[in-house]
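The chain that follows stands alone, in the form predicted on its own, written as structure tokens.
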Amino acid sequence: MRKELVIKTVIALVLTALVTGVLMYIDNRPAPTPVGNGNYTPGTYIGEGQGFGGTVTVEITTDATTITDVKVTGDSETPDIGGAHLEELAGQIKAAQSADIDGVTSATMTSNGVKEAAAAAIALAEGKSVPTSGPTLAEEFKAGTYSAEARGFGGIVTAAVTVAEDKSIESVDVEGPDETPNLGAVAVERLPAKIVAAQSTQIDGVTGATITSNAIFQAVDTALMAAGLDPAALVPQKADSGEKTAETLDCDIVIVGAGGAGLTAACQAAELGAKVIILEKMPLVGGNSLKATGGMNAAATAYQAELGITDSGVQEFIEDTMNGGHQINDIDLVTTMAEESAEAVDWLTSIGAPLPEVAATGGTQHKYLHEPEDGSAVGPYLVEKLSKQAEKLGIQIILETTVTEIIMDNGAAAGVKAASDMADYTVNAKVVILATGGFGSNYDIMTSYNPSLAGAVTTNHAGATGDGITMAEAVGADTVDMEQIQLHPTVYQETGLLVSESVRSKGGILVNSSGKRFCNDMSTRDAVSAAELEQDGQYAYIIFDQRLVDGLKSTQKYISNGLTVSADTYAGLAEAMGLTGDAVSNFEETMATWNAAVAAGEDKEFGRNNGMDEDLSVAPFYAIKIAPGIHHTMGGIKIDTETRVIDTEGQPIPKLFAAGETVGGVHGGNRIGGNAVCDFVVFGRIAGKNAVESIAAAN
């Protein structure tokens, strides 16, 4: 049910080996002034509000002048996020004797729901009418079509709900034109039929598209209430799915995982004439590739040449990647990635996915980052283009189907076994390619290597649980660098949303709660994350301006989704960020110093030498409060440069290949931003090619 929200997003600040225990931070605001008048009718009163997952309830007990007890419940709140702070929020209400409390910044939606519920309960205790801001239930039922709106991930989601005379939900039509293709758009496409089938909104959302799913449920609920139906009373009807069937499929190549690497490998293999089947456990394609917001690193490309960039060649790319990975990367894999990167960019162009814009990225000395022309986030852009190419090539993609094991025949991979709600599959194949992604949402695996990551926010999608690694190990595969887990420095803690590295590569900077820069903003991700964790409160703000917004689509999403604060002056922005006293003047000085550094082409404070093409002088100005979050697992299955899976004896496992984040060795101890996309395109293509060649060699 949607009470069981996807993965642990939204929690207190991220922990690293530098920090032990779950961290939490509170906005530095003055102590709240009680809004209650202290004139209560003694008794117990209950109020409700809308939290992150659903309804939260506040029960207060009062004597004539004092709130003597507070209980907060929220069964739908994520246990390790909002749910973990309910008792603390109750304590804040009691201490403040008011609904006007600080709340918990890392659980803002839950906090707001609790404050709403507390205000209602206090109003009842004071003999006032309960303030309401949400929809109300119509007094009488009336059949017809009703429309309502809610805010999704990309913008407004609209639902038109038709209810019949017998009070059944006859149809649900949802529009969400601004939702991300292959992500929120999947929820828009799938959930209406599921709501009609269940005759209720009390059903699972689309895993990986939680925000959009919740917006759809909210809009449909509001429409139902307008018709006079109580959504909470509509018990879901279970569809009779019948008995599971047993199905056997045959193909040349079966690919496990429909993320960037899996789609790339499939397209490359199908172009060469192979019959390909992809199995994906999630209800949508893309995996963690949908989370990629920056670009694709590549060296010696035609686009660089067109822009006159001549100092960003293959050797420089290798050196920057090895330095960024602290020299523990597999040099052969890194060399292959760099040498094949330009051809990979050309291949993307050939399938209608050009990346003509070039910029720098954190941790590099040169400009390798190739981006879409319109400033779109690279991940959703490439997933959409690869999906269209897969459809064009007739590649079969079976969603919501979990692969459970690799079939082996005389020591060679010969297919896989998988299961969905409807069928158990045996897929016989001449070659198996594993492209299941990393394990950045599997806390059991992560904490077995680094216990301090328990409960940390993750940017990873719910399906990043290391399934391919586990299956490969079961057939004798070796692993490498499993303990290397990367933190990304710019993560919006409330939702686990990654703020693109492109914001900094195009001129954005980081400041702390004192209004000052504190590091080279374009250093490696691990270095910037460590610097943030040394700041007061262990968070920072990323600063950008309107010029940057006009050229980078992802920032426009941050604004529309309410992640930003803004102002027309630096002082105004500082105040909007919650800075006070000297911090305001510090921030004004910081901005003046930074703009002068850009004009001079030299950052004397911290030695930043890229992402300085433009200053931050075009109002309005914007800030997002961020902190580190789990982003990439560098470790995984051991492969060679042909993407063959290597066993614990150092030998290739016949007919078994792997690519993407499920593989280890490419990134070493820290991944450079933009290298994950290069990794999945380069090695995805190699896996697809070599899979086809291995079939030909066997014939």
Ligand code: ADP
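All values derive from a computational prediction rather than experimental measurement. We call the rigid core whatever largest set of C-alpha positions still superposes within 1.5 Å between the two forms. Numbering follows the first chain given and starts at 1. Compared with the form predicted together with the ligand:
- Core-superposed comparison between the two forms: the C-alpha position of Q651 differs by less than 2 Å.
- Superposed on the core, the two forms differ at R151: its CA moves 2 Å or more between the two forms.
- S376 shows a C-alpha shift below 2 Å between the two forms [criterion: core-superposed Cα displacement of 2 Å].
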Contents of the next structure:
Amino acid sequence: MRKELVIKTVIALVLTALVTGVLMYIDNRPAPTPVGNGNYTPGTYIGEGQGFGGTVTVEITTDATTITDVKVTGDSETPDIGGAHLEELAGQIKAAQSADIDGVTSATMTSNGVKEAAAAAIALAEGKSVPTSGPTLAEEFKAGTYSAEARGFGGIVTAAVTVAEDKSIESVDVEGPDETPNLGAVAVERLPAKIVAAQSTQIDGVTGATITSNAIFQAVDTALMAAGLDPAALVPQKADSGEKTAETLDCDIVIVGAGGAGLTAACQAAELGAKVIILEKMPLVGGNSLKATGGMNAAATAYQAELGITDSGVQEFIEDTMNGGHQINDIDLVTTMAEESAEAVDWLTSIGAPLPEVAATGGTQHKYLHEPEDGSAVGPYLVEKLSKQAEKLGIQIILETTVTEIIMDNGAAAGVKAASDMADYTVNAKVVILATGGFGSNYDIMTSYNPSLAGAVTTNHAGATGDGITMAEAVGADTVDMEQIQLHPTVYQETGLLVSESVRSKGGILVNSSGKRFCNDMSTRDAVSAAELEQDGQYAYIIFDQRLVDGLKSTQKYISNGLTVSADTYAGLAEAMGLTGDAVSNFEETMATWNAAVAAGEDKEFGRNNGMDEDLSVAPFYAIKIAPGIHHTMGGIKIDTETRVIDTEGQPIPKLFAAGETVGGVHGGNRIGGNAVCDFVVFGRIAGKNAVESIAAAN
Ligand code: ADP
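Given the form predicted on its own, corresponding form predicted together with the ligand:
Shown next: the complete complex, the earlier chain at its head.
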């Protein structure tokens, strides 16, 4: 008979979950002058906690009352971030004589792991048992259905696991209603079957949805332990890998990549009647587009007119884009993008994806940035709407299938070859559209152009490996501006998460470790990144207030994910940021000066002239420690304004089109915020339309 046992293990932070203490009594030492107030059995004790990359260990040495020495180790912590702070954290524990330390703002997860480990070590020194909130392995195995919970990205994830009498995992049901659509939700949908197939949780999570994946594994592990199965002992079984099948598919248009450009091109082409197949190598659609947090630049739109914005037209948009790109952009591509942008916004409205809010963006003099009405990040919003539209139009999207080669027939593209775990595909098509995104996760390509990027954090998703560029070059395509790789100035270094430019365009400012502003925070990304790298420690803080949080959803996530420090006063915030001495009063002065500049509509110090509609006066106040990170690869495949791929002789390659980040020339030497989305919508549509037209012309 099956017995139902419900285990509830609500764990406050997914990566700071389980603490295990290990007692190691090493030696007795003569007591130094007592300075502490503990009650210890003198010796050396070790505690463990879960840091960012894995286990962190704290070793404390005590005499009867005092912690006399602290060593912190964590081999798996990110070397430049958590790893760099281990010594500092050890110093904090010794100074505080406690595990209750401030930690290091930019290394929250490592700090939390160290605190947990220190608490465990101190508990051991005090002769107490180590508190554990984690699950325990049931003494006897019992078949049945067991439920457990863990904290995912958006909220609680629940797993119900049924184990059979023969100790096999019969079924796994996961619910995670608050996980992000197209991201964490993909892990909720896909991992249960994979766990059952592997009979283990020791499998890869869904790339791009790490926090949700880990929460699912954690909840399933907890349930398995309640059943009396040790998850660590369940060796993953290889899926029955019979022979791969060979599949041949036929369509009008095959699109490589289901990011913003691919989905847009597909919807546009299918609207015009084409049969479209998209091949996507990742388990989820959206690529880097899913990470776009700001908005879409567009000029002379109906929304601007409604809001009375009359000074941000096509000509200004072209000029700002060219200035932002240091004038090396392809002016024809920029002109097309600007001229077509208003119609692209109308088209988005027509498919149920309106962008009616308009703000300024970094590096522009004007208000072009079109955003969703409810303050949502533009990327997930558009990917969701485009995916729904694609579904409505009957577009076939084949996931986890990597395109490896463009099939050529008499000098014209005629399809692609692709492979998944299960099948090798030949997709015959009348036209091929490459929409594979950039190469911001391919350090081999990036460092071949700029070796100094070797250690830099990237904001890019794992699939941004430049495949389209490599495949296009193999059939004779030319490339442009490959060395132009953008650093974004506001990247949370611990996880590579990009803090949206909207935080500044809606009023946020940057300050350095002395509590002072140091540049026009709304200047171009390369200029702001360069200014940050000149500051002490090569980092800065982005500051915002509650008013801004109330209107910008992405900031609410930053808070719930532990990126921020906050306080009700400016001085309190400075202290929470770790500023000391003069830096605290500097910061108070900076905030007063900034609020006065907003009231006067003039930034005398640095000449910022946009994103100044509201001051930063509504408590509580927030700060995130940030530094530059790799963001956008401006270079790529050479195209013309029809999105035709151009070969090294300057001629279009017949039936081969490309759009989005895989293409070079639109953004020149520096992309301005909001132009990636404009790029993929405008040129995605052009690629879709022209692909259809080229088929019609051939008939
Ligand atoms: P864009 O903004 O230009 O659309 P994205 O990064 O949003 O760029 O999307 C590009 C998509 O292409 C990503 O989802 C990525 O995983 C996919 N992709 C990249 N290389 C391949 C490949 N070889 N086969 C199939 N899909 C690919």
